[in-house]
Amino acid sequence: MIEAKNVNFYYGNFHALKNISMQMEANTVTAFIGPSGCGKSTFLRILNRMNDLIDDTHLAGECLIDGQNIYDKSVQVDELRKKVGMVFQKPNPFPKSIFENVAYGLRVNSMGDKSFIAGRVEESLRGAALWEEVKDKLKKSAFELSGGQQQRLCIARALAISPSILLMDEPASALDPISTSKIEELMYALKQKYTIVIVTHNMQQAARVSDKTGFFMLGELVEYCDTKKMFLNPDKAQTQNYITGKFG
């Protein structure tokens, strides 16, 4: 369970998010849609405190995961990010082998047992639907993979440290249609074990993969409901206008 309560976020004096309140259920896919600069990626990064890395930012309100406010002073950010994995817009494999890309988080967290690491790497690559494509070239550079394979490798890397939540910021925007389809199929499979939150500009993608959708506009959460309702019968005129292409 992820819950935001009256979340306000500021870049310096700029009020980027305004009174965001919502709940995201476990083992679902939640999509955020809206025009560029509307706050959806900022809100996504709040969920694993990535915005902490930006100078002169401030958050008010509460963001809870399983009932704990992740901005409480007692929360260790490194521990939080083990629980909340992230996949970025462009594939960003490390300049290492395919195997070492997936093993990286395990080694950083002082897991040195070779058989455990090997098993976890295979499990994560299978979870990312990549094992059959790379099992015979694990020692080769990750840069030899296609863009779609690299993005699935990044998903495997995130899965390796056993998170419960997976954040995806435009994970298919740099990919071709076939690779995009594979990422979408993967999201559907992964929600059996993980809670997934995705930012996308592709409304058809949101309609295909998500259980619930939130529409952001100018830093506000205009509407948040079941995806089918959002696309067939939204409550707000603003939502209807965006979905039908009248603006954005």
The other form holds:
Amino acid sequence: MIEAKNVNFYYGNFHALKNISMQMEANTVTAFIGPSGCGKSTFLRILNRMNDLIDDTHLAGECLIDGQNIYDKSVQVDELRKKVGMVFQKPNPFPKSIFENVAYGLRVNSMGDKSFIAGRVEESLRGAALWEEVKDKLKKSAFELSGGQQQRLCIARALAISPSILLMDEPASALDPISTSKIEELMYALKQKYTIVIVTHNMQQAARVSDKTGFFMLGELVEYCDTKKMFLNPDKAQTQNYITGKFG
Amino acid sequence: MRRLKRIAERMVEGLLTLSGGVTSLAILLIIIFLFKEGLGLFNSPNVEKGYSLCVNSSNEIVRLNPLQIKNIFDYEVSNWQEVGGADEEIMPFRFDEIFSQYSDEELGEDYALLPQRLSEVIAKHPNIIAFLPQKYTPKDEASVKVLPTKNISFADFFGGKEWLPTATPSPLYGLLPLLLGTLWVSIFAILIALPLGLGVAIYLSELATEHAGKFLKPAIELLAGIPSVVYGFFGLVVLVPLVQRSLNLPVGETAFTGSLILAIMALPTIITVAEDAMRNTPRAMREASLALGATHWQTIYKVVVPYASSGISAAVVLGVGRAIGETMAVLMVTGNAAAMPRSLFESVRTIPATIAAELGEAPAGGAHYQSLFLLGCILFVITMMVSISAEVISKRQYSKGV
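Now show the form predicted in complex with the partner chain, given that the preceding structure was the form predicted on its own.
Following is the full complex, with the preceding chain placed first.
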């Protein structure tokens, strides 16, 4: 379970997130929608402390995962990121073989021996619905795959270290419709084992895949409720306007 | 209006093509000139031009190679047996010795009788070997045998272990001591500079605070701008005594000192190029690695360094190129002994240093002069091989992506 309590986030003097409080249940898919620059990606990157990499930023408030404040001094960032996997907007495989891409997380965290790694690589590739397509060319460069395959490879790579949460930052925005539908099907299957948080620009996608949806605007969480309610009968006029395409 | 514009564009295009062509032609001509001059060495006789070597006609020796001739006249070989003749002591005879044996009257007017006198001397000593100007060489075949001269061979040059271009009667143009000296100094320079340079590059691109980077980067780039003669001077005044005292050596001008100064000189290039390459590693790669729970260090050595590997090998090549071609600083601190290098702590001499030191005293067009051009060709071939191999390495890494 993920819980944000009064999270405020600043890039230098710019107040990017204002008083965000929300809860995300385990084994659900939560989608964040909103216009560009509204803070939804920033909020996603707070959940695995990816924003730590950006200079001159700071955070106020608390962010808890399974009851533990992840911004506490005692938290090891690399341990946290093992638990909270991430898939990025553009597929970003390493310039290594397909096998080594998936094995990377296992190797850097020294998880298991050779046969364990081989087994886990297969399992992860199956989990990401890629195994059948690549099983004969695991030694080939990951760059030889198509964009959609690369993105599923990145998902497999994230799955390999068995995180409990999977963050996806517009995972299908650079993909064609067929690859997109494959990724969406995948999310549906992955929900059984993982808690998924996805940022998307595509409202149909949010409606299709998520259980709950949060609508962000200008750094504020305008509305957060069940996806069905959000798209059929939102509470706020702003939300209504955005999802019906009156602005944004 | 439109026509005019098109013509102007055509002219600019033509001009650019022309300048490209002229540049490539100039480079080609320089290379052709270099090789033409250099390869002329193999048409030079292995005995000093205009001179010949004569022995008594009873001597069974047929020919001598340059090294044997040099050893005979240096009194290092004293018995004909050692060079394939009879068991007899060798008596080397230089042309000017004739003047101490005969008076001017005996030599005749305008030295007309000189060949005859020389013939007498040679006839008198069966064990003699005489080094004479061709002009005065006796034509008396009954008592004098002129040893045939051969052209300098590839084997003499590429396999020669002695570089004595001014030795008489037979100069030695052995490439090996110079080639090994160059490689010796350069390899150790790179061995010192590479880990250090990579370390600084990693520090600058990954670890340094903005403040430290702002100070350090310009300082390092400044180092690249210092003229090499200044480095040489610094090496001579500071490094040479330091090496001599701290290692307790007879002289401080050693291959090691040269390597040190070259390492310092190659550092700025290696650091700047490697740092740029690492900085160019896409942010997405770092984020992907960190998001998988890798630590900062793991990300550096498993993602950033491999990703930058082609840039890093470019840095190494530029460093090697600088080390191999560097002349002045090395000339000043390595001691310039053209001997086969046996240890790091002896004097050596590199190819570029040899060219710089000797070109001034080599008569244009002579064998010595040509040999220096040939050294230039060798240097050219080495640097070309280094850059080609680097190209191959970086291309392979890129296309495989493994």
